[in-house]
Every structure is written in C-alpha cells, then in structure tokens.
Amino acid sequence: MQSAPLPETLANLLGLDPNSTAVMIVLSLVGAGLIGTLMMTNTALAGPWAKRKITAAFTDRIAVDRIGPYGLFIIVADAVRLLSKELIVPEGADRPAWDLAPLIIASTALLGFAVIPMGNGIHLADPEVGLAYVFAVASTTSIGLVMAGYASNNKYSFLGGLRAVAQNLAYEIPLILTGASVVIFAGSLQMSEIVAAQQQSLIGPLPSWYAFVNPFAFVLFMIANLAEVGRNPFDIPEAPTEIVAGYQTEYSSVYFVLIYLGEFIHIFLGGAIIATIFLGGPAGPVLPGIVWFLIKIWGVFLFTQWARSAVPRVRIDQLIEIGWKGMLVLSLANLLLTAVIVGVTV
C-alpha cells in the first residue's frame, strides 16, 4: 500500500512543484505541524480529562463534572494552573541537563509519528527502515528520564532515573524482538508494507491483522509496551508511594507540563505502533482511515488506563525478574517459532 507522503499530497493540492526542495521543506514543516497538533490535541484530551473519567469509571467514583460540559474545561483550567506556577530550580541542580530533560522527553515521542501511516497520504515519510526508526526514537526518551533524575540533585529523583534505565533495558529488548517477529511475517521494516501485508482476509470476514495471525506476539507486545510507557504494573520509575514522583519530583510549571505531555504522547506513540504492526494501521470499513487509526490508538490508551486502575504495582526486583527471566525468554521463543513457521510455509 504505497501512498504519497503528506508534504507531496499538500503540494499537489496547492498546485505547487513537488520537485522543488524549498517547497518540500516548507510543506514538510507544515505537515509536521499538522500531525504534531493532532497528537497534542489527543494528549491534551487524554491527560487532564479522559484519564480522570476512565479511572473514575473503573473505580466507581465521580470524576470532573463541574467545569464545563462533562468537565471538559478542566483541560483549560489545568493548563492555566500549571503554566502559572513558579518554575522552581532545585539548589545544586545540573542546570543544562535539568533544562534539556523535559524537552527530550516531550520531543522524542513526537518524532516517532513521522513515519506512522495514519491514513491515505497522512504520513510525513515512509523509509525502508521505518519500524527500526520508531523503536530507536522511542527508546531515546529514557535518556531524558535519566537526565531529569541525575540533574535534579535529589536522591528520590536519582533513584527514579536508575529505575527507568533498569526497566527500559529489561523490556525494550523483548519489545523489539516481538516487533521483529512481525517483520518476519511482513518481510519488510517499511511501515506501509507492514500495513499492506495485513489487508488480506484471514478467515472469512476476519482480517489478517497480526494480532489475529500471532495473538501470542500481540499479548507480549502489549505487556512490554506497558513497561515502556510506565503504566501499571510497571510504573516503578515514578512510584509515588516509594519515591515521591521519581525523576520528575523537582519539576514544576512549564517543565512539569512538558514531562506530563511527553508521558501521554509516548502512550499514544505506543498505541500507534501497536495499531500499525498488529491492528492493520488505518484499515477499517466505512469510516476514513484516520478515524480508524484514532479509534485503535485510543483503544490501546483505554487498556493502559485499565491496567493503571486494576493491576497492582510490582516491586522493582519483581519487575526486573519478569523482564529478563520471563519476557525475554518468551519473546525469543516467539521469534524462533515465527521464523520456523514462515520458513516452512513460504
């Protein structure tokens, strides 16, 4: 399923020359702004409002319902409240690293959406190593977490940063190995090719999404993704009952907003990867592709919120043991089994 990237689509709509370097640079920036705005809008809706509503529904409580219809204006209220707070810099902080950490956390997740096909022509680029690029960009978020923890000059923050490193090392390897099993099925790292390989019918009306072709890999990836985005039972780096708030303890005002947004953007990036490699990307009947894509990533977000409300947090030693002794072994077994099946059947 090959389609023109968004900058080229915009050039054709506006009657501009798609072969002009200057035109493509400008339209690439415009396209990046449009996709970034779409993801930031989803994040703004999910963070202050949807998270509270979903958690309240799971725990039989009443969430925000006083500020605007259905409490939607809590988004504006939270933005004003947080951005109007004083930015307090801890004494002894490593200022360059402390300032850069929130920017790295927020920006690296946004960069991953550049190669995600969200619908016909709604992607910035479609490189042959698209999936590898997404994994590489997503993994750099841990650099920001370590910088935030180390630079804050706070033992709780530093402990949260160390836990983030340990968690990412333990779960990124199973995440990538499970993604590699999809690459074996599709025969390509290119995101559009992975989506195209899922367009046929598996059995009757059931599509050949890799979530149906290999449900074991889908479950492994969903669990590893929970650890990657720091949701229960794997929210160890910011466990409030143990280390206050971990790597973000000393942050306030706009820096806290950037970290908070980065956390939820990363959740939606994880949902976008799952939707692309396991759920057919933007594929779906009747509705436009972009609508189906948003439905799927919100479905993954709903799952992470269910885990946040229903699954108790594990201890740090249990988390490491699950990652290295459980997830790694199962993901390797899945990869080898997939290779054998594809090798025999093809």
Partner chain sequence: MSNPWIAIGALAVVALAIPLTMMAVSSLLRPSVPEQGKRTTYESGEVPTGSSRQIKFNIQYYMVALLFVVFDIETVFIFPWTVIYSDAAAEFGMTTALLPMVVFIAILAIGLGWAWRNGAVQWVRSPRATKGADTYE
The other form holds:
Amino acid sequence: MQSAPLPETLANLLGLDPNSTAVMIVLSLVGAGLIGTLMMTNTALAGPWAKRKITAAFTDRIAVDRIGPYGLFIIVADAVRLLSKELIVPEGADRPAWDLAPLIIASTALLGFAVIPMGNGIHLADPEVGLAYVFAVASTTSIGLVMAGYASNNKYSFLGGLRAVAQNLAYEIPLILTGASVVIFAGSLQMSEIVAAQQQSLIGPLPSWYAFVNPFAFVLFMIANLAEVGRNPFDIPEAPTEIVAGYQTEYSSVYFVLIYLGEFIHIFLGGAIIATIFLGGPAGPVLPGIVWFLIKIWGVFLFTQWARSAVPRVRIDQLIEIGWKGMLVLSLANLLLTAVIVGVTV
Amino acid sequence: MIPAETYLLLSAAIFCIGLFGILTRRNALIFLMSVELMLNAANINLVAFSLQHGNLTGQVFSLFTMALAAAEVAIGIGIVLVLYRNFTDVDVTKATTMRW
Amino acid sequence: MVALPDWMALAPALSLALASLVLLLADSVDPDTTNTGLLAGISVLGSLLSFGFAGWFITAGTGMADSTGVALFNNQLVVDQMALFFMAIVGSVTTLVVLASYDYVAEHSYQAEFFVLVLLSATGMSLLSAANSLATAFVALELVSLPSYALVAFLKENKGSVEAGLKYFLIGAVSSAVLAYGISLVYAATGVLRFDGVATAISSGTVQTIVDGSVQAQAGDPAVPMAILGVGILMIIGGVAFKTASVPFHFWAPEAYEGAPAPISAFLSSASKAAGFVLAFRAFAVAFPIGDLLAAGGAINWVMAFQILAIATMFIGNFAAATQETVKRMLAYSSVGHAGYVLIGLAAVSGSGEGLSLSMSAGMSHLLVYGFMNTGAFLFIALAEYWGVGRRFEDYNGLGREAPVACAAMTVFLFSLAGLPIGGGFFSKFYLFQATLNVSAWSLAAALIINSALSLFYYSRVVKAMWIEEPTGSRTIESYPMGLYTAVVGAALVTVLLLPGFNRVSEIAFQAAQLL
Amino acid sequence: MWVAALLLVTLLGTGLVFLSPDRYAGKLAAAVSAVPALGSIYMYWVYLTQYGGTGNALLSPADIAFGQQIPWITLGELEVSYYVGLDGISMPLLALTTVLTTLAIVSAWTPIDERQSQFYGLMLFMEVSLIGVFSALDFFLWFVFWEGVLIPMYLLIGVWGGPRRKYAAIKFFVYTNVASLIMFAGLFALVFSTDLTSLSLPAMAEAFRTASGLPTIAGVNLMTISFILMFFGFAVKVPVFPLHTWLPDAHVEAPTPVSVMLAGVLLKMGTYALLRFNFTMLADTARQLAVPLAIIGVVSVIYGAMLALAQRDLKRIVAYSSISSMGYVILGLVAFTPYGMGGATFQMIAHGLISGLMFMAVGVIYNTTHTRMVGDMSGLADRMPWTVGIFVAAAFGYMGLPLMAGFAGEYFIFQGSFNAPTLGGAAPVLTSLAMFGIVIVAGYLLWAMQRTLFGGFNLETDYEVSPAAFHDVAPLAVLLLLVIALGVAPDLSFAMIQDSISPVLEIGGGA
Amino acid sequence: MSNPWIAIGALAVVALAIPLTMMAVSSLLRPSVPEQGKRTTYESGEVPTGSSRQIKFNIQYYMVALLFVVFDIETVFIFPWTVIYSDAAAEFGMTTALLPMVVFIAILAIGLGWAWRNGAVQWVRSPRATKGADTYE
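Please give the other form, namely the form predicted in complex with the partner chain, since only the form predicted alone has been shown so far.
The complete assembly is shown below, putting the previous chain first.
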C-alpha cells in the first residue's frame, strides 16, 4: 500500500532523475496541480449542486433540476453568475485584510491535502510530521475567518468572526488530542505510516481501522470536526437567522465564491483527515484506493449535510461549555485511556 | 545544505526588526508582536543549528520557547487589558503616574 | 544519612509546586472563598516545607550521592549545595512573604490566585537554582517571571500597579527575548545547552553533542565560532541583568517595586533577584569558565563586563536612592544598588578555584542576608500601607511612637542594609569587600565603600523620620496585623542572628561555590 | 567569662528595660546597670590584687586578664573569633564606663519624662557596646561594638535632645560613620597587604610591627597612608581640631545624661583606639609623625580653650573645654614616654570622671533654672548650696587643682612630654604652649562661676528655685569622691596603666 | 526520498494560484457601478450606527482565547510523547512511560478545573448580559 510520493512516481514514470531538485520542483507542481484540480472538482460538485440536492432530499424537496442531467450544469451557471457579479467593497473596510481573507480561507484548506494519501500513489508529500502539519494548516483557516469578520466593518461580520474563533478554539484542542490518541497506536505522525498501521486485521475480515479500534475517539473526532468546519449543530459563526451570514455578510462576487468554496474544501479536508486516521485511508476491498478515498470523504460530507438538516443549532454558551467542559475532558480521558490500553497490550 | 550563515543572517535580521519595533512603536500590542518576532528569531537559530549540528536539543528547546512565548503573550494581553481599563489607551507611553 | 530516591532531591521545589496545586484545587472547590487563613496556611505550609527540606538537605546531606550533588533528568537539573542554598533563600523569603500577605490580601479579591502566583513563581526560582542547562534555566526563569508580571499588576484597579506591571512586563519580555536569542547563539556556537557541555566545547574548541547523557565531540570536530559565542554570552548577561535588576536593564525595578503590592515588592526584590543571580553564578562559573574562555580566544571577557556593570549598578542604584522622596521607591533603588554589590561576586572572579569560590560565596552570602533584611524592609512598607501611612518620608514621622516594635525591626533592617554591624549585612558586605581586595580590584572596593557610606545617609532618613521627627497630622493605628507583624519581627530576628551566625552561612556558601 | 557575663547581663537588662512600662524603666535600668558596675568594680579589685604588673594585651597576649576566645566566623582565609580580655589600659576604662553609666541613668530620672523605657533601654544598649569596645581583642568584635555605640547615641540625641537635636544627631551620625569607613579602609589596606589570617588585635599588632615590603602609593609607604587614614578616623571621635565641629552641637543638644556619656566615655573611645591601633600597632610610624601629631594636639588644646572662652552657654563651655582636654591626651600619647603615655591614659579616666561631673552639675542646674546661659543667672549658691559646692569643686578639678584627678593627669602628661625624645627640640615649646591652655581654662571657669554662682540671685522664674533632689545630687557626690580619690592616690590606676604602657614604649623604642 | 517540502511548497503555489486566477477572471468579467448606497454595511436594512470597531464584546471571548493559548501549546508537548509512547512502554514498562504524562495532564486538569470553577468557560456571566441590556454577547 505504501508507495513513493506522487512527484517521485511521476519522475520514475517519465524516466527523469528524482534526485534533481529542478525536476522535482516541476513535477511537484504537476502533482500539485493534479491534486488541486481533483479537490476543486469535488468542491464544485459539492457546493452548488450536491449540497442543494442533499438538503432537498432531507427536506423532501427536489432542488435544482433544470440545467443538465440532475441539474448538474447549475455548477457552471453558478460559477459564471458569481464570477461576473459586481464586487462591492463595504464602507470602512480594512482593505488589505478584507482582500486577503478569502484568499487565506480558500488556499489554506487546499494546502492541507498535500500530505493526505489518496490511494493509487496519489500522495503529494509524505513528511514525517504529516499529521501535525495537517492540523496546523487546517486551523489556519480561522485566521482568515476573523480577518474577514474584522475587516468588513460590519457588526454581524464582527460577531461572526468572533464566534468562529471562539468555536474553533474550543474544539481545536479536543480535535488534536483525539488525533494524538491515534498517534499512540501508530507510533508515528507520518500519514503513510498511520495508514499502513491500519491494514492489519482486527477480527476476521474487519481491518484494524482506528474507528473500530477506538470508536470513542472516532466519535469525539467526528463531533469536533463538525465544529471545526462550522456545520450544524455548530454553525453559529454563520447562523443566517441570527447574524445574517456572519463573517461573509459583506462579501460578494468572487470573494464570496472563494469563502464559500474554502468552507467546502475545509469540509473535505476534515473528511480526508478522518478517512486517513480513522478509516484506513484509501484502503478498501475490490475498488481502487482513490475511489475508496473519495467514497470516504463524501461519506463524511454526507454526514455533515445530514447533521446540517437534522440537528438544531446550539447557542454560543452551550457551544463553549460543550467544548471546554465536555469535549476537552473527554478527549483528555480518551488520551490517557488509549495510553493505558496501548501500554497494557504492548 | 544551505550554509549556516544564511540562517544566522535571517534570524539576526528578524531579531533586529523586532528590536526596531520595540524601540519605535508605542502600541502595546505591536510591542508584543515585536517581542514574538525576537523570540522567533531565536527559534530559527535553534532549529537551523539543530539541523546543522545533527542533534535534537535545539528543536526541543524551540518547542519550549514557543510555549513560553505563548504564555508570555497570555499574560501580556491580560496586562494590556487592565492597562486599557485604567488608562483607556494601549499606548505604553501614556501610563506615567510614576516617573522613571 | 537517610537514602531517599533521587527525585526527592527536588523536594524543596516540589513542595512549593504541590502547595500551589493544592491551592488551585481549594479554589476550585470553593471559588468564592474568603477564607484567607486557609489559603495563607496552605501557602505558608508549602513554603516552610520547602525551606525545611532545603535546610535538612544542606545539613544532613540527605539524598546526596556524593558531594557533587544529585543530577536529575539527564543532568538537566543538578541539586547540589549551591542549589540547596538558594532554595533555602527562596523558601525563607516566600514564607515571610506569604505570611505577611495574609493580612495584605484579606481585603482584596482573587486571594487564592495571589498565593498561587507567588508559589508558582517561587517554584520557578527553586528550579532555577538547580538548572544545569540553558534550556531548563530559561524555562525556570520564565516560570519565575510570568507569575510575577501578573503579581505586580495584581491591584488591577490601581493605576500605579497596572503601570508597574506593564513596564515590568515590557522590559521583561524584551529581556527574555534577548536571553533566548543569546541562548540560541550559544547553542549555535557550541551545539549543546547543558552547562558542562558548553564548558567542554569552550575548553576543547570544538562543537559538542550529547549522546546518552554524556558530552562528546561532534562528528567532524567543527570549531566553535568564538565571535558568535561572545555575542551569545553578552546577550545572556543582558538577560541576567534584567532578572537581577542590574544596569542596564534596571529601569523596571523602581517602577515595579513601587507600584506592586508591597509584599510582592519584597518577594521580587529578594527572592527573584536571588534567582537571577543563581543563574548567573552557575552559568558563568560552570558553562563559561573565564580561564578557558580567554585561553580559547573568547571574544568576551565577562569578568570585565561584570566589573563595569557592578560599579555602574552600585552608583546608579545608590545615587538614585539618595534622591528619592518616597520610602518604597528609595528601597527600590537601593535594591538596585544591592544588585551591584552582589555582582561583585561575579566581578571579583580570578580564574577558577579558590578565587572563584571566594567571590561567589561572598555574593551568595550577601544574597541570603539580603533576603531577610530587604524582605523585612519591604514588608514593613506593606505594614505601613496596611495602616494607610503615606508613601513619603515625612509620612513616617513619629511612627516609632505608635509602633515601636515594627519600627525597631525596620531600624534593624535599614542599618543592616547599610552595613552597620547590627545585622548580618555587615559581614556579608565585608565578605564582598574582602573578595574585591583578594583580586586587588581597587575600583570595586572603593565603589563598595563609597556606596555603603552613601546608603547609610538615605537609610537613616527613614530612621530619623520614624524615631526623631514629631508626628504630623493625626494618624491612628487601629490594628496590629498578626501575619505582617510575625513576618517583620521574624525577619528582624533572623537578620540580627545572622550577625553572630554568619559563619554558618559563609561556610555553606563557600563549600557550595567550591563544589561548582 | 567575666566579660561575657557583663555583656550578657547588660544585654538582657536592655531587653527587659525596653519592655518595661515607662514608670519603672528608670529605676529598673539603674538596678540593671548596677550589676555590671559592681561587677567591674569587683574585677578592678581582682585585677589590682591578682594581676598586678601584667603587660599589654596586644603585645603580650599571654598576660591578658579575664581573657576568653571562641572561634566565630571564617571568611575565606580570615578567621574571626569572639576574643575579649582586659589589661591595665582597658580595665580602668571599663570600670569608668559601667560606673558612669549607672550614675548617668540615675541623673536621668529628673530630666527624662517621655518614652522612658526606650531611653533607658538605649542607654543600656550603649553600655553593652561600650563594654565591648573596651574589652574586645578581635578586630571584628571590636568594630561591631564600635559601630554599635553609634546607633543608640544617634537616637538618644535625636529623640530626647534640645531644639536643634535633629541637626546635631545627623551631624554626629554622618561624621562618625564617615570616619569609621575611612578608618576601616585604612586598616584593611594594611590587613590585606600583610596576609593576615586572624584579625585578633594581638595578631594584627604582631603582623604590622613586622610587616615589610609594603607597597608605596605615590611615593608614600602604605603604612604611613594607613596610619593617617586611621588617625583621621579615630580623631573624629576624640575629637581633635579641625574635626571637632560635631561635638559642641551634639553636646548642647543632647540631654544631660547623654552628654555625660558622650564626654565621659565616648570621647575616650577615640583616644583608646588611637592608643591601641595607631600608637601600639603602628608605633614606628607614630614616632615618625610625632611632631605633626603633637602640633595637632596642642592646637586642639589652645583652640578648644579659646572657643570655650567665647561661649556663654555653660554646656558649650564644658564641651569646648573637652576638646582642649583631649588635646592633652594626644600630646601625651605622641611623647612615647612612660609619663606621657601613661598620663594620657590616666587623663582619659580623669577627664571621663570630671567632665561627667561637670555635665551632670550643669544638668542639675539646668533642670532647676531652665537656662544654661551664663548671663541669665547669678547667685545660685544661695539657692542650691550642695549642687553649687560640688560644681565648684569639679571646676577646680578641671582647672587642675592638686589632689584632684585632673591635676595628676595633666601633670603626668607635661612631665612626659617636656623632654619627649620623639618631639626633639620642639618638645619644650609644645609643652609650654599646652600648659598655657590650663591658664585659659582657669580663666573661663572662674569667670563663669563668678557670674553664675555668686552674687545676688536674679533669675526671674515663675516657680521657686529650690535645692535639687537627693537622687540628682548623689551621683555628683559619688563622682566627686572618685575624682578626689584618684587625685590623692593616682596609683590606684596609674600603676596598672604604666605596667601596660611599658611594652608599647619598648617596641616603640622609648625609654 | 526527496524533500517532501518541495511538493508541499508546490501545492502552496497552486493553492494560491487557483483563487488568484479566479479573482483575475472575475475582475475581467464583472461590472463596476459605484454608488454610495451599495457600500453601506448591511444591518438588516437599518441605517448603520457607529462603527463596528468600537463595539465592546464579551470579555468571555478573551478568556476562552487565553485558555486556548495555554492548552493548545500543551499539545505541543503531548505529540512527541504520543509518538514514542508505544516503543517506550515496550522498552521501559508502562508506568515509566505513562506516569510523566499523567502528571502533566493532571496539572493541566487542575488548571482546567480551576478555570471551570472560576467561570472562565461559563458563558453568560456579566450582570449586563443576563439583564439582556445593550451588549453584544
């Protein structure tokens, strides 16, 4: 299962010298472009189309169906529509920050995919500190959110930004601590190692995916992830019915697109992390790894959409208290519990 | 490998930028950021020479430095907050009830 | 000799840490508690335990495998006589301070936090005494500093306190950044952070590394770049100068000591300063031995640097103190001056061995005596603040009539600080004097004498106000707070007893310095 | 053991008096101080009968009386010990101190009416320090006591003194402390250049005497520099011209009992230290510098006397005349003859008693009349015959009337210095000049007495000027008896003084 | 194995290039019709009052942030431990490997408990907020 990173595979494929830096830079760009395209495709599919269809299905509606099969071409229509809208800069906006925020939100989420093994050798880079890297990059997004909220000079935005930060802060630590409990099993932060460690059999045909080995951690991680990506029940940063749309209230045109896409990429990134550290990465029977990987991240996406439709939003005080008094304690307990289990079994 | 002098120059430059910020800015928050810059200059040195010398001492210590920097900021912001409450300003030169 | 596990050697630090955790727990159980007695009791117990352990270990040598002390955590911490000596100073000062704080914080909110912060800071000081690596030293130093920033700004409704906290923090943050950068440069030059490793690197001239706890030459024997090392050492001197309130990083001291709650001023000016000095003593004696440094073509002669610093600190501190209008600020500047005296411990070093131990033990002895007399003096200020006596010299007029016992204690502190033979301060100053003459550092000796004479002038202003002047205006002292009185009188007793008992102190200090 | 007992008893008494209520403090203090006084008198008697003929404590340590040595502190290579002992020089001074303290405390009963327990406590504390100064044989111990005298004195003047007490106290404090530091510096320059490992006074004396190859600074030998620095330091205490300006202020402002101690004992600390340090340890240098020192002494005599002549305040008159009297002591010391040095030491005792007596008498008069100005009162003899009688007797003692202690002291000094070998040809001239001082003293005392005591009583007061109380006059009587006793039989102390002085003369190369 | 950070850097370039391209495309497509009314910030149709920079928000946000800084940094120390834990437990036994972390987490837990009991993570606390006065959370 463990294979060389994507640029190296490409070099071998093309018969180029993998030790030459110049070659590697070029091939890395190629690989990065590939992964970027892949993820943007996913997002484009999910954002304007899948989200609507799924929500509609939950609420027993039809949603988009006019353009193309199953209304799929709405993606193109929406893209053109949004890109060609006028960009309105709100009064008193803090200009550089206001411009940078969408960029940060979109690109940081994308950056996280660099270390995710997607199967079939589609694994851009495999640094030793992969998991730490991906957590680091994923949490950078909140900087973009607070920048957007602050720079807009809008009270809703400002509150949204604040809420986003408070929420990310509250759930970041449980997320990381739960992730750390997986590392206790795997003994490495390298993504390929973590995936490799999940390939043994647990009971019979059931693989030792950490979701099965440590279901408690899996549940905690799923919840924390929901909060991280800001989906119901933890969507108070946007909370359209309270503060309109939070930090994105004042954004329009391409900036809005970027923020919107960034959120979806972020959801997929969360899915990718879950898939990698809990669901055996791209592993799965019969189908090729990349397909399994896509199935898993779309599964997580479906889960978030289901939660979005099914679960009511928590209040800010509930959010904070669940995070600090519930999740954090549970995740600390989980960490120690895992350590004891691992310590006893080795 | 990139020669060690490069890292030294980089860290020295960052350190000096931080120092410059401290000497010229009067906003307590910018002051805090400048201090962070200086600490990070130290971290660059530590990590770079950890690689150079081939031992982990520097890297481990840089983790501690980061943690302490964070704690320092936590305290610092707290003090800036009470400063603001008492003087309704975060200008460090405004607080002058005592003479130097 | 009782055989204790190795980690028990840290008991003085651990008991402080434990007490702070117990306090946190107590405050968690009942966050709105106003049971100052319980909180202060836990703190006093913890710090007394710390002092007791340190004293026990010093006298009984319990847990000491041999005379070189107990090395812990891969030699990152070393509990030897020197560490225990300073742990004892910290323990005693902390005891006095928390005892005195019992009355002081009774009318403030956040009492538990106050004690927790004091104890955490004391834990840091205790650990700093044992730090045997630039890494642990830095961590411990920050553990000392961070709570003390908060403590200085503890009276958050009081502009003076907040301003003092801000200034202390700003300068502290800068100096810790400078220190960290200095440490990183030393690491860059030598490849190690442990003091013995740095020393080996300097003496052998090659970069070292640590394998399985022992210092070894780095593969390929790269040479130590002396220029980088020199800059690093210079920056470390800067960091030490801040913590010890020495020139050129002394500006915070008068502000912080004046603005802070008086028990905290006592704590900072005594224990915190001692902690800074233990770092300096250990780092410069163990990691940067001056003989090897100069022999290896070291770019910096730190003895010279400390000589300049010592003289400058003495003069600036004492002359500024002489011009002050308020008692607390006068004491604050005088404590800067005292930092100058202690710096002699590093400035009067000649080579290693005997000369080194003599000057360092002189500095250490002065710190111990100073710990009691200076703490006592600031606690007397706390008492005055408690009574609502003003800040200026005139406000102390005639206080001797209303509170003769406390004023007698204050008189003892002040005269002992000045170096009159009424307390241990006389001998410790003389010891420093002897150290300067031992290396024929006439300028240091002259500075010491001139400044002692000058200090007598401004200290006696307070004595004059308390005893000789007529009280102005009406002032009634309603209560005589037990905790503060106990602490002040206790400190005075110890200060006086240190006159006949100085021998024990100087002996231990000398042994400790010799073992370095 | 005896000395330690004296110190301990007095120290305990100090604590006791501090804590006692004001009403009883005076009586209690008198009772407490009677213990060391009686003890020292007993010791004096023991010394007279048993130790007769022993040598100098510094030069022949084996002969020390009541000696005790306990190791105390080791500072690097320096060994400090608790080392006390007495010889013919310190024994009379010790007795003088304890007796005078008791009498001063009794004489304080009338004038001191506020914060009494603190006053008497400080007096006793001062007594502890003074006992220590005269008995310590280790430099550090001695220095502790030496400085220990300052603090109670400073407070005694500052708290219970006259209108300008603050100024006087600060001046006293600053002068004496600066002097101590200078002395300290001078002494330690020598200590560290002679590689001493023990700071006991005998060891220092030995080391300084045999020191060789000392560095020179700007062409002057370190020994000389140290001598000058130390002389300067001690001379402030004595005091000699021109370092005397603190003395009149301190005397005038201090309450009478404190003046008694100041003139009676504290000034002797200076001359005692000069004798011990400068003239014993550095005898050679002292001989070389004899002429300038003698000139300083003579100038002090004349200058003090002239100033006294110009005063109208009785206390000031006595104060300035003290400067004059201490000038004789300097003159006697530099002579390096048995009569010169012995007489100087005897003069310390004599002057201690007489000046104490004078101040006490002035104090009693002041307590009654509330003025000390010569012009303000006359005819007191009618109203307070006892006091005036004693005052007259004391004044005659001061002038050097034979059969009084003052006469003996001055006579010895003049005899010793008239042909002092150290002064060479200048000796007769200087001695004659100094003798002239006596004439002036006689002049101003007679004048003052005539104006004050005799003639018609003309002081206008709103109360009856009546004879002083018994406990006011009794100390005067005791002192007067002592003065006469010493005048009639100077050998009571002169013999032991000479025994202890002769080793000094031997090492100094004198007769 | 080549340096993985080259590839990560490449993705960073791509991740920036994609949004930038979109911005560029959009700036070519979109119209610009400046008008004062458009630029006012949205407050549900009301005329905006005051600046959003001046509003005072709940101190609790700050408390939470502080708490986060502390706890987040602690994870820095947990991660190295998790990596070596299973090896260390195998070599030195579980107690040796686990005890330091238990102590560490216990101290953290005491801190958290203290913050909890002292209301650092209790949201609605200020009297103004409970009264429903003119404050924003």
